[in-house]
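The chain below stands alone and is given as structure tokens, in the form predicted on its own.
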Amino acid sequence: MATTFEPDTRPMIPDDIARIVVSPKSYTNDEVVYGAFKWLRENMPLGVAEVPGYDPLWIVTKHADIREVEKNAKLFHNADHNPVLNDQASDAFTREINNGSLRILSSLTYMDPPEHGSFRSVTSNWFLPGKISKLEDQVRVLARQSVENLLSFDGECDFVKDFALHYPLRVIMTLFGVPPEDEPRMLKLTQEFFGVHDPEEQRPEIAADPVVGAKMWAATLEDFYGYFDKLSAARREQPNDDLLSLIANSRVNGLPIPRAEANGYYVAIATAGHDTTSSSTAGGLHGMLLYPENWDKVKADPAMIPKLVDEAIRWTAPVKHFMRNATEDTELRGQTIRAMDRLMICYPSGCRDEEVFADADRFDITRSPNQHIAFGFGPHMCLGQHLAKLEMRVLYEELLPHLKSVELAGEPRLVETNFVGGYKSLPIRFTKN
């Protein structure tokens, strides 16, 4: 049932601002979307958006409020509604093809306690910092191969299409156990999965459909499941030491992991496991090009690369939102939130909150501390954050010593998505040392 609010008792966000925050197209223009977030933080940090075709939503823009919602997974649920924002028509289509349920993907993001903790524990030890640090030599080999490929270009390339997309894909697929020859397929499916609203990623046969986003999501999931069903069965018969074997042979509450939940894990790792890292990697370079004092600092002192990584993740914030709903009446920032009210958690806004980050729109690798929330916060905090930071640190360590200078060679382009995404193009010219 859609949430209904009483507009005279709750702060109502102006229509133009609400449409910007909700619309996938807004996220192709940082000035537009970050301008809307800034207005909200300054004027209505927690307000209600009523956009035609969508459920009414509380828009959560402040760093402190996002942390408050995120840390309380019993009061603010993921799974009672759709944890990803869709319009009402798309949610209706999903229920129609999914036996009345919006849980079309049984991944951790669609789970609440205690189910969430049971399934998160399947891989939580694998992603611990100590375990991840042991992968550095293997990751560095892949980084060097990627850098060699970049340097083979004659001083000009698209940093995203020719480089940033492929390195984290190769890392996660190698650790996951996906054969190298299948990586292009995984990349294409990921771009379709996160780019359901981007005309350049939509499948032609459904591009004109009014619920194209929901249909793209469902079609992409079907293709992922068909692929991973076969690979999972093979790992159950002949397991090895890769991450896919771990999941395929895990038991939850004493029983083998069900197909839906196993596929939910596979899809999450096969998509978010590299797409967010490639966006942040490109964002780090773009940030240094816009604020070149950072390039000079990190070139002079490579020990600053970990700070570069954190700032790249904060400044890019590739996860744009997740949805929550209140399980009971509560209060947030002095506003009464009713049971089943929906909240849109806006991570890019929290990562630009001026109360936490001085000169928040500026790319600055000297920030200390850098308490960004691009990985989320609390029980749902990103499992793969330590792997992502390792990948980025190692890549920059291998890349930067080979580059004397870099400049933009064209206009950067961003994916049309309000969910997960970032750069689709970053043309550069470079000179080698």
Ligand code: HEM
Second form
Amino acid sequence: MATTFEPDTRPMIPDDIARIVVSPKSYTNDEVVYGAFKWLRENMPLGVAEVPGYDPLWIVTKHADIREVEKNAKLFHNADHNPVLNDQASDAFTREINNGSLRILSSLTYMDPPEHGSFRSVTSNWFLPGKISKLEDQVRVLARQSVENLLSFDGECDFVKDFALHYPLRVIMTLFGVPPEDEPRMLKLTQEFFGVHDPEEQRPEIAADPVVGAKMWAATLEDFYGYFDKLSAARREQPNDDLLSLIANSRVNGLPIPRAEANGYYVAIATAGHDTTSSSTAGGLHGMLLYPENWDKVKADPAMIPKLVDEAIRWTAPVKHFMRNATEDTELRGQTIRAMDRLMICYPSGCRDEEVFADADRFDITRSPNQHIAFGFGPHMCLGQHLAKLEMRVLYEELLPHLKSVELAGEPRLVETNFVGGYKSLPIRFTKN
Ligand code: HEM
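Mind pulling up the form predicted in complex with ligand HEM next to the form predicted on its own we just looked at?
The complete assembly is shown below, putting the previous chain first.
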């Protein structure tokens, strides 16, 4: 019997645009990457990218489509493939060293319902806004220390390296119960974890390897696990009221949390909990330097700081993507998505969708409402969003009254990553009040 093939009617994204969206390097240049997203939203809001070395991917660029995909966690799974985009060689290497599985990290991101709900509920209460607001005094002490340190620079510093990188790390490690002397190690591991494609973050012994992404993750995870195994054992023996004790002593479906899932939790919180926040904090300042009317407004009325925080997160969108996998044939924006098709959810694009945000490239703290999608949507929506917003608000509240003027003292630099990243350097000159 003759086989008949249906003609391929999927909208295929032009090669140059597809490469920009997939390549970690493009994300070092905002103009390039946001330009590609704008072209896609206007011309091919849901199209297929075929880039050599990668699986074919649907690129989801519209705010409404991101919400649609993310709210439907049964139809669009995280865990049937890699929830993070890697090239095929890296995925093959991960399978090779991980008993055929791509689940190299047993964190929430790698889970689907009902497993996801069982594990998320271990900490979901702890992260509720009412609980997080009780941490304000503790967080403010750390913010003050950080601001004092910034002010000790003689009018010139790197806002990222000398300031924004350290404070969110201090906050999350304090809440976690990680001793301050171990923070440099945590910072280095996180930078390696999220900067796998950035030559400045790579381990020299792996840098030239064709599967550098997967190898960096495997090596970094091993170090994280070694560290957290010890801390976890200590908290089981002697629990206190920190977040690590809560996870280490939790029970899921009636059983003690397994080692892999406990470690998955620690790594997710230890990594997601600060790089994102420090990038958004730096992005907020950069946005005000490029659009100075915002600086004047927030200096005149500090009650605008929460709006500054939201706009900083929208404009920076430090999480560049997560992946989903269709579990059955379905339709989205008039296109047929087949079971097992992969979708790349592009948060920075959704955050600049002109259908939702007027003059979307503009940094504007007066946006109202500001329904950005930088924290995702649906059951996987960022667990730490209220903590991130509290940290940023408190930091700006402590910092801005001390600064009379700020200007750029060099070119800002962004991390080479298509996953989590943003500012690597933001040189500034400032005068104090
Ligand atoms: C998940 C963004 C800060 C912990 C996510 C996701 C995004 C995101 C886009 C995926 C959502 C989805 O799949 O729908 C951000 C941004 C932050 C930030 C923009 C700061 C500005 C934090 C902080 C923590 C944190 C401070 C922890 C203290 C997590 C965890 C997940 C997550 C554990 C996985 C949730 C799940 O899969 O159920 N975040 N995040 N994040 N975030 Fe954040």
